[in-house]
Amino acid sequence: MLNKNLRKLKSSLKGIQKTGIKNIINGKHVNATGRKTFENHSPVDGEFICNVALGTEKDIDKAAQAAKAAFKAWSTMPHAERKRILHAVADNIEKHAHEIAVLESYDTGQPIRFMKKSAIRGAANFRYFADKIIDAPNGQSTPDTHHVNFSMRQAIGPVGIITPWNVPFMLSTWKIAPALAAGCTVVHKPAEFSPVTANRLAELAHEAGLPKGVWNVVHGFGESAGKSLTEHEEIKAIAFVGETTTGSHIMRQGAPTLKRVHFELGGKNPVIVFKDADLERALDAVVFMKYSLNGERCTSSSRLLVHKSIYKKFVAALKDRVSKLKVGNPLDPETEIGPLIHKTHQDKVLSYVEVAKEDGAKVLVGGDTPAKLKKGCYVNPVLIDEVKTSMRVANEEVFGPFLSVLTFDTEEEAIEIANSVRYGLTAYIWTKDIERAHRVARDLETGMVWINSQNVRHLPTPFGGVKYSGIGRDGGDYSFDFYMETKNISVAYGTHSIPKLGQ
């Protein structure tokens, strides 16, 4: 199976490495402003992928001009025509799963086996939107006694989507597909280090019959081309997934032109596991959410809360566990954790192992790099036990295969421990008392919460954070509330009374 990935990745990029990545307007691939170019590195072995476009103030104009023209025809087609065209999308997506995996996990180093997954996951996203299109529109009616008011729901105009480079195609479709459907046009930003499948998202959207302008890419860098977005006058919202200074950074910038936005944001969720819980899918749950794709996730679980009564046993399972996770090149199905993005993000994952030692805790597995994987940005998953609340590693946000183990006596202090830090994404929590599960999570201060659960996504709830967490949510109709505008009417039965001035 390698190999059949390892030919299919060569046929795919065969285009790729010939052209370049160009900046996609109008429909039309261009060049950026000036031709110039950054070249993209696979984190699986360092080799040179691509140049691609490097994207300025000009280019994002020229893509934001034309979102603004394409935006009236797209907003007012028939919602079947655009339903339509979103699912032709979605089959697309599906006939070139197997090619956007190979595409995604060579670029980003996700392993394969969840890149196939995320592939089908982003048709899944079309699909739901496109049959919520007849719905987006739809408001109250609140009637009073002199008057009938009605609300609508109008999309807002052209937008920008700014994504991160952990799991970027499924997450484009999770921002784009909802954009589309409300109405919406669109100016895509991707991030920097995973340009590859942007590109080819875009390109069968338009092979589907998407009309020009109507979505359109433009690569470069979050303090040049990221800011010129933010900035636009034309673009009317902010879609943004990634860290949380950025996100800070893009409030300030969006400020003077009143922009709406929308942050999905870091996260220091806690996996809390009491003394009652279901220990063996408890474990399960605690590695899948920490060491699947590779750890760059935001809604891991980055902190163990560990009832001390069952410390020990748990832990010792968790270390055996986390010692026989497979490190290796991404195409390979059998690979469970591939390199991580960049070599920078390698370092500074690998930087928190000795930042660990030096708070006092204890490094139980890993904290450094695969002996027979010379080249590429690996890191041997790591568990740190012996944790304190003060210590950095139980505070800031490590986003890699890195696990914190914290203690806790009562339900009290397992809550307080979980809301000590300054995110609030998610929390999951593994207890076989129904009320203690309730108690919890009311007061754990995080926008999701999943009880004897992995993060198992349904379409149509809410996703989001508080804190530092985030703003906004997105998931089935509260993405509508983001990317559309809703107006009241008022219509007069003429039988109420006006006052008279002037006579």
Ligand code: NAD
The other form holds:
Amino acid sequence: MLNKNLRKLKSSLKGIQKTGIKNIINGKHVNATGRKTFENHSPVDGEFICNVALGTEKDIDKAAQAAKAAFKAWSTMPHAERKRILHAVADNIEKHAHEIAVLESYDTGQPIRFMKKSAIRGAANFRYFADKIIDAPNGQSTPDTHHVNFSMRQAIGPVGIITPWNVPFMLSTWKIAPALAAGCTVVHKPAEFSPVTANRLAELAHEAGLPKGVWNVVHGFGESAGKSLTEHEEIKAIAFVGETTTGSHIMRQGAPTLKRVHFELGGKNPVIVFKDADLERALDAVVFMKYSLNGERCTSSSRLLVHKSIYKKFVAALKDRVSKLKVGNPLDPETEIGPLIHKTHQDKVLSYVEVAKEDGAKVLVGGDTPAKLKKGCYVNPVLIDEVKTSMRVANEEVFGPFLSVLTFDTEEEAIEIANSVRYGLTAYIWTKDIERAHRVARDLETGMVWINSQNVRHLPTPFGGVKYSGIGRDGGDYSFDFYMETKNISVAYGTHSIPKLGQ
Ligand code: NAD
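Could the form predicted in complex with nicotinamide-adenine-dinucleotide be shown next, to go alongside the form predicted alone?
Next comes the full complex, this chain leading.
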């Protein structure tokens, strides 16, 4: 299978290596202004992948103007036609799922075993929102004595979408599919570390019949291309997924144009294992939710809170599993952990091993680099024990295969520890006590809670965080509330009085 994936990668990279990755504006591949580019390298082996257009304020302006010009026709297109096009996009993604998976794996270091599903999930996002198009404009009927009021939703206009590098293909579809279904046109600024599948996705959409100008892609750095997008007058809203500090920059940058923002930011999510939990299933979930996707996952449970009475047994089993995780080439289907996105990120994750030691925690597993994998940005998965709430590894987002273990005595203490961080994206609770599960879920300061489960996404449900983890919700109708304006229309029955002035 590894060889099959490598062959597929070679053929998929051919075109990209020849032409480089350009911006896509008004349906055309175009160079950045001044033909400037930056280099993209793979975290797998450090090899050069391609040159990438280095977008500037001018390129963002061209893309925003294209999105503005395309807006009227797209937002007023009959529902059935818009739905047909978005289903065709999904078909095309499914057709190219293997190609997308190998490209994503090589560009980001994410194991192919997860990227295949990720590509299919991308298609599912388009299908789900395609089917919801017919309901997108629906509002409420709120009749009064002398008036009938009803509301309707209308697409807000051209929107900017800014995405991170961790699972770029899936996250882009998650944002772009509801925006297009709502009738918005899009300017997408992908992360500079992972530009490859963003272009492939927009290409597949155009091949599937998406009109030009509806979906534009401008590559480049956050401080230039990203910033210009958030400041552009014609861009009516910014959907952003990334770091918490970047979110506050965007809020500031967008203030002069009163930008509507939707933020999906960092997390330091707790998984709480009570003594009555199904420990085998809890262990599977703890390992999966921290070490899948290289731990570069916003919803990963990076703090294990385990009851003192089962701590020894549970952590011993955990140590055994973490030591056996298979680190290797992400294109190998056997691999469970691939290289981290970039050398700077590898250094960041490794630096937290030292931070943990300095603060007095104990490294149980990993924390070094694999001897046989010197070329890429690999890290041996890390398990840190004896962590206290005051320590940095109990509070800061490491965003790698790095798990901190804390213990608790009572339910109240578990809740207090869980809520002691500034983040509030998600939490996981493991217990067979139904009353306790509900109490704890109610009292946790997070946007989402899973009980006796890993993160299993159901598209109609609200996805998002509280505190420093985000603003707004994705999924189902929640997405339409962000990408659309609600307008109220009040019609009089002709029975109400009108004050007479100037008689
Ligand atoms: P990042 O914030 O560094 O970058 C994300 C994007 O923002 C990139 O495209 C970047 O170019 C752009 N950007 C940077 N500065 C900008 C600026 N001033 N103005 C406009 N755009 C700017 O994040 P990252 O390192 O790429 O991704 C990792 C982070 O993303 C983690 O914190 C992770 O938790 C978070 N994340 C959150 C979710 C969620 O759903 N909550 C999902 C995935 C990732």
